[in-house]
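Below you'll find only one chain, the form predicted alone, shown as structure tokens.
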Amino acid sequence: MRLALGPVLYYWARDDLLAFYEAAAQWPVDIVYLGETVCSKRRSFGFEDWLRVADQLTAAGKEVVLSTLALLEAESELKTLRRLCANGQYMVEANDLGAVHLLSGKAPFVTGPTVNLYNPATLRLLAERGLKRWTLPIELSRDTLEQMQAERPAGVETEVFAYGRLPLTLSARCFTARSHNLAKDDCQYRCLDDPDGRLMRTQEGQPFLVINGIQTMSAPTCNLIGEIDTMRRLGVDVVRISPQSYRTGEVIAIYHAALHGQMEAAEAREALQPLMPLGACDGYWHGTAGMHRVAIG
């Protein structure tokens, strides 16, 4: 299996990711997923910083693929995603059904784990158009994976979410800058105030959910470092990391080392602890709600 670096969910500011991509060229990772997925109003870097950026993680060494917005509003935003549909050097990750039409028959694509592949017909007839790579939407069990992959087409690799705030879903509102009482038109940029989201409680005090300007996410970090076993014998091609503000070069060399038998599962699910700052979640791995917890340690 091989391990792959997702797209920042988060609004960082220039430098930081300029800092962050400068040592992800050093990470033992074999993908690299760049842009921006989640809102078009953070600029941090533009298309053609993009590029740059992409042209030396290939230099590097890395596989690079450039990532989709998943949710378009605007016409200014449907003419970027041409513009990346047709850039001619990198695979696209469609994270909306807009880009899997722009890239059908015309480049070979990845599929985000924001696109409803739920079936093994919608997995052959993206097959038959050019997909080259799917994500397992995270809201799918290991249960729903195994059948998923006794039809997977020849030729189409599988990758799973394994690390990270789970996106849950996204609005046309921006519950960020609500939060802060501004209007969307006018957010002033506060998602640069929370490199991590904005946590949300319940009435109890208790940890609940992440707001990211218009995308919502679990509060724990799923992982699944404990189901890297399970995931090889379902024929699993590609583990996913998500990024977080901190640290996360360590949790890359956890899972690298986990997934080359350089560390037992239990001694992994240690190491990790101190990384996610509200605990773990696997619940959708097992069939049950996400926010749960299910593996032991």
Given for the second form:
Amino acid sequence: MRLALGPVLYYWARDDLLAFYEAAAQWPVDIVYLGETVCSKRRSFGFEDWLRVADQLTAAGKEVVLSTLALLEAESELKTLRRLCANGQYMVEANDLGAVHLLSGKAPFVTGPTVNLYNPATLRLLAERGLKRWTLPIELSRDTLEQMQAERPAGVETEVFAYGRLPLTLSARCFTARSHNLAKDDCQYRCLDDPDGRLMRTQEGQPFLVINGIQTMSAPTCNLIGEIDTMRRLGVDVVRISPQSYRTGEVIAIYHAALHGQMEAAEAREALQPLMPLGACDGYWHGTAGMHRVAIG
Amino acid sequence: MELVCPAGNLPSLKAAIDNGADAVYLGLRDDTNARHFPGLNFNEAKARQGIRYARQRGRRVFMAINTYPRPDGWRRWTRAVDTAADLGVDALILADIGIMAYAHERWPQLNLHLSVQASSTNYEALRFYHENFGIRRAVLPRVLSLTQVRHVVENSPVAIEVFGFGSLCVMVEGRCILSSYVTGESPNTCGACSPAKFVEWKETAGGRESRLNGLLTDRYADGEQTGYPTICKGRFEVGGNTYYAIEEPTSLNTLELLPELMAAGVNAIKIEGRQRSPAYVAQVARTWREAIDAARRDPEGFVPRVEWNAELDKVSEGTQTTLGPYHRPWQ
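Having seen the form predicted alone, the form predicted together with the partner chain:
What follows is the entire complex, opening with the chain shown before.
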């Protein structure tokens, strides 16, 4: 199994992004997804910047995939999408059916976790149009994955979102702007204040969700470190780590060690605890509510 | 412009038709549609009666099969498609690519509409469904501004239907899993958002509490109006403030935008609410029928009548209505 670093879902300042990918070039990660997938107003990096980082990571031996915006509304966003899909060099992660359409029959592509791929018939149809790898949608379980794998077309790889805050939904509204009493049109780029999103608690103080601009995420970190053997048995090809603003390199190192049998699951779980300040969740994988902790104690 | 009304059961279907709906949409009594609520929806016999009732009056019936089958449920969804074809519905409203491929191949004459649950917000996505499955109409998620809707219509290969009235999803439909995050069941997989079996109301010293699968979604002061505890309409704490962190419990009402939606080339207006009563359906269908007819007669001079909005307010969820995403400041 190979290890992938997902796209940065948060809004980070340009220097932070540069430093992050400079470090990532040294991490034992096989695949790196690059690009803005949440909000087109986030412009720390332009298209050329992403390509430059892509070239650097390629030179460092990484497979680079360019990720597309998940919620496309404006023509300007479609223009960026077309440019990205026609880049001619890097494989593209389609996060919406508009991207799938532009890539169909033209270039091999990956589907990200926001493409609704719930059954083998969908998998087959997309495979005929150039799908090379699909990511299990966030809410689907191990059991569903097993059934999907049984009918997976030849030549299609499977990826699982294994570590990180879960991207749960998208909206036209910006909840970060709303939390600062600002209109979306005048958001003042306040997402920059919260490099890991803005915590939302229940009225009982339970950390519940994280708002990340127009995206809403889980507050606990999904962590499937104990499921690596199961994933291997089910024929999963790629394990995805979603970036966080602190110590992502350590997360990668732990997963890498666990994948290569250099660390026991229990030890790896222990080592990951301090890297998930709001706790962990793994409910979806086990076929129950996503927020639940089932096997991670 | 076609008026498309919800029918959760036969009385609602009749209420919609009798009050001016051009078409009604309905679902079967299982998780193949996104209003899989106890006691709601149609078995085959009732659907047949409904279709006959509509046909005799020159109206159309669409069937929503707009959830996402997982491998172990696949046959239930293909059976629903076969049932719809056998019943002779005027269109199928689908979301899943696999099911669309099945319907297109097995029943090539069937008229396919793209459900809002397919989460397609741009014309490149619509082209995908049009080129692959020959869809004829798409329902847009409630995330686009009026300008964006206009732009989609101009470039779309298929007719466009938009939501005009009813409960408001703040998130992009078909790609929101807040419900399964808390309960394990989502509209995509089980056909319901925040299913009723997970809802709990409790009187406490701190006020009336609503919980979803044990998670506190809101706490109400005495006399405060309570709402159904969907997560996006609960009150939570962010940065030291407790408020409707996602959205106030408002509902959508685009009556005043009607002439603009018509001018934009929108082909159909959809009314939300298969879970609502026949009285709701009758009220909303009647009001929108009058409004559409008035806007057709005189688009320039169209002003929503005070009594229309008063009637609609009576049946709205929450205490206020909004133009939602169509109105730019909302975004």
